[in-house]
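Just one chain follows, in the form predicted alone, and it is written as structure tokens.
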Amino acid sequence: MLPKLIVVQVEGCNFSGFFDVHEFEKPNDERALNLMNACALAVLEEFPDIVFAYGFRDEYSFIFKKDTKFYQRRASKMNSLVVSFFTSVYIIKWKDFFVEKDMRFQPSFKSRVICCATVEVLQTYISWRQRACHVENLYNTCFWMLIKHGKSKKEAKEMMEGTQKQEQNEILFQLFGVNYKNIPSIFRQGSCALKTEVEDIVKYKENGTPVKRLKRKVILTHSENVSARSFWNVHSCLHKELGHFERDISKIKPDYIKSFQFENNLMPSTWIVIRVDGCHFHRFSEVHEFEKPNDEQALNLMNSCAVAVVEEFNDIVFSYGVSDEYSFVLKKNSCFYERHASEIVSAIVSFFSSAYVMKWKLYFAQKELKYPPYFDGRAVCYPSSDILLDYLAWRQVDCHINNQYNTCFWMLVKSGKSKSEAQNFLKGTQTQEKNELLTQFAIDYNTLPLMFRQGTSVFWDKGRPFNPAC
């Protein structure tokens, strides 16, 4: 709800484990961050609501501007767009920061909706975020250089154990003649990615005189302390779109910030549909020349996508898909994340375009992916079997009307007719009539693929069929 400024905050999922199954530098790879930047300015300029974002390790928070309407503020699409989005230039970037390095297993992250009730509430949480970012920093820094100087992961957790913020400086000062302050800002402060306005060239007048008008730029930059009011205000998007910083905080409350962190839990005991959505797949679809009506590579690798998310998370036990949407059933008795639907939904959108990417040459080897694909997603509840079945054959259904009414207007199309005279003529046509339709075309419509007529399952095959009543 207006006027709270929202937050989508990402982080990876078991990075621990990807980093150390790429051997990542530590306690910091370079690389690795300035790959999440790159990441970050991308939404940044894939999002134009997005004004603001600060990042460190494997997460980063974004803010949309105040009176964002971005997707009418539903947290659902703007917490699975986002992350889609960043999952899927994590993957057609990462060449570009490790050339030597191939991906060895595919990365996701999960996602939130944070609503900072005021301004001072926003300026509280980027506070406590860096402040998040300095401790983790400095204790790891710590940790490393001691076992990088010889003891044990043990031996190093040991001595690091209770220690405070001087005796770790102490540490890397007088062990490793480290000053800690000299350790690059990147590693200390995080990141900061936001949009500033810089004079632009659009012409010349004809006596030679430039014609200038301000324009939006994404950069990239560092600060000692992001929420003072010195940043803040060297920076006029930032208190224009979000607004103004009235004082410096000194202290932080976590407890405070995490209270604004509302998860919305799913009704126990239902059946977890989360159901994901290509975003703008009409377009995606034309600029990599899909045949139509259907392209049965484009499918088989949507179907890829789901046996990978249904092998990856072992609650999904059923699920469907057409075209470009795809819908996954959790069980009934699921504490997947706790019945927490902005993780649940943020993990299978990012696993799934993570997917969809890492797979692309298998199915299009001389296609170029031109842009990153993404999707969005949405859990719904289901009390009973009946009723998820009754959703199932709602999307089959649907599956049917949409195939049916593409494979005679794509016919109609490649006869010669306009899209616009292709739609006229189907106006207000009925089954009966499509199918008639199509025998002018030599195309008996019920010997068409079963996949571009009913859609797909993907289930655990245990000998035995999908039964929604277990």
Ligand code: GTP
Second form
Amino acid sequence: MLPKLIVVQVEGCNFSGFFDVHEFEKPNDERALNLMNACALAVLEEFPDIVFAYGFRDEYSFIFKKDTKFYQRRASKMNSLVVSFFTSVYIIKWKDFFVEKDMRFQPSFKSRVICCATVEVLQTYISWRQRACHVENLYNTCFWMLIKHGKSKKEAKEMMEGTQKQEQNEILFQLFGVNYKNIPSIFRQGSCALKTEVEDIVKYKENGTPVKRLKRKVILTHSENVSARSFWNVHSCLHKELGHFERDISKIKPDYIKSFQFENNLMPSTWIVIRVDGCHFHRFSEVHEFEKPNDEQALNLMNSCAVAVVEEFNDIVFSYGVSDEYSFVLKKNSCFYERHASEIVSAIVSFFSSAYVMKWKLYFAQKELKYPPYFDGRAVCYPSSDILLDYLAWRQVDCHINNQYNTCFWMLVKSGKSKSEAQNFLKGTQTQEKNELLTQFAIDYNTLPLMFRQGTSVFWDKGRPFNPAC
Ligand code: GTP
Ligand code: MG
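Show the same protein again, this time as the form predicted together with the ligand rather than the form predicted alone.
Next comes the full complex, this chain leading.
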């Protein structure tokens, strides 16, 4: 609700495993952080309403301008679109940073929305995240120094136990001659992506004087204290779009932090359906020249992503997909992410997006992926098996209606009608009339591929079909 400030916090899923598989440097891998930063910059470019981002390790927080109307401020949309786009970019840009390393483990992220009632709360949130960066990094720097100098993980842990910042600084300095302050700021302070206004020369007048215009530019920066007035209030975009910081923060009240960790739970003992839907796929399918009305390879790619999702998330018992959407059904008693809506939705949407980009070349060997595809996601709970079946039937009826309409529409267009003529021609026609129209083009609708007419189901074959009554 207005006037709250909206933060989407994205975080790697099982990134310790991902870091190990790719042998990232410890405690900090500069290239991995640069890749995260490149993704954050891309998010700010893609979504005009996001004006600021702060990140460290495998985490990034994105902040929308205060009066944003992005998708009517619907949390699930904002959350899933950001995490999905971030994921796609992460995979697409991987090779720019790791030329010699193949991606051997499919990365994915989860995310949640955090609402800040006032700009002071936002300031506290940013301060909390930057403190977490500092505390973790100082600890990890010491810990890995001890390991590099011969200690076992157990010994290093024991040495570090109960140490405060001051003692950790001393360990670094006295044992290893390292002054923590000289460690690169990207490690110690994290990174900020923000929008600034720069003067841009748009043209020159006849007399040679330049005509200038203020243009928004996304920049990356590091700062000792992001929540300080001295940082925030000098960036006009930040205080214009988010508000001024009135005073500096010295201490964070634990109550604030608890409110940031608030999660929306899905009703217990209900079927959870997560529906993933391609964002602006009308355009995406045009740009990538998908066959009309159905592109078999594009559908096979969607299906293969659904298989990957079903294999990854044990609690998914069934899934159904058509066109650019897929619905995943989680078992009634699932405790996945303690039934936290945003985490479940984001983890599945992100994993699906990740699979889509990684598998693209398998299905479109000759086609370049021209820009990052992304998906939105939502969660709906269905209390009974009957209602769940109604839901699935509704999606399948939609598949049939759309497919039959689109098959007729594109046949009319291929036969020479304009798009608006084809639209008018089909207005008000029923199934029977559409089937008859297709017979004029020598098409028997009922013999078209099942996948086009009925969509696709993905589930584990345990020797018996899915039965929601069980
Ligand atoms: P939002 O989901 O609201 O962002 O819009 P969208 O553009 O993704 O449209 P929507 O999800 O309502 O519909 C999916 C669109 O994807 C269709 O209208 C088609 O334009 C396109 N699409 C999906 N599958 C295919 C395909 O196999 N071939 C072609 N040519 N287009 C497809
Ligand atoms: Mg769509």
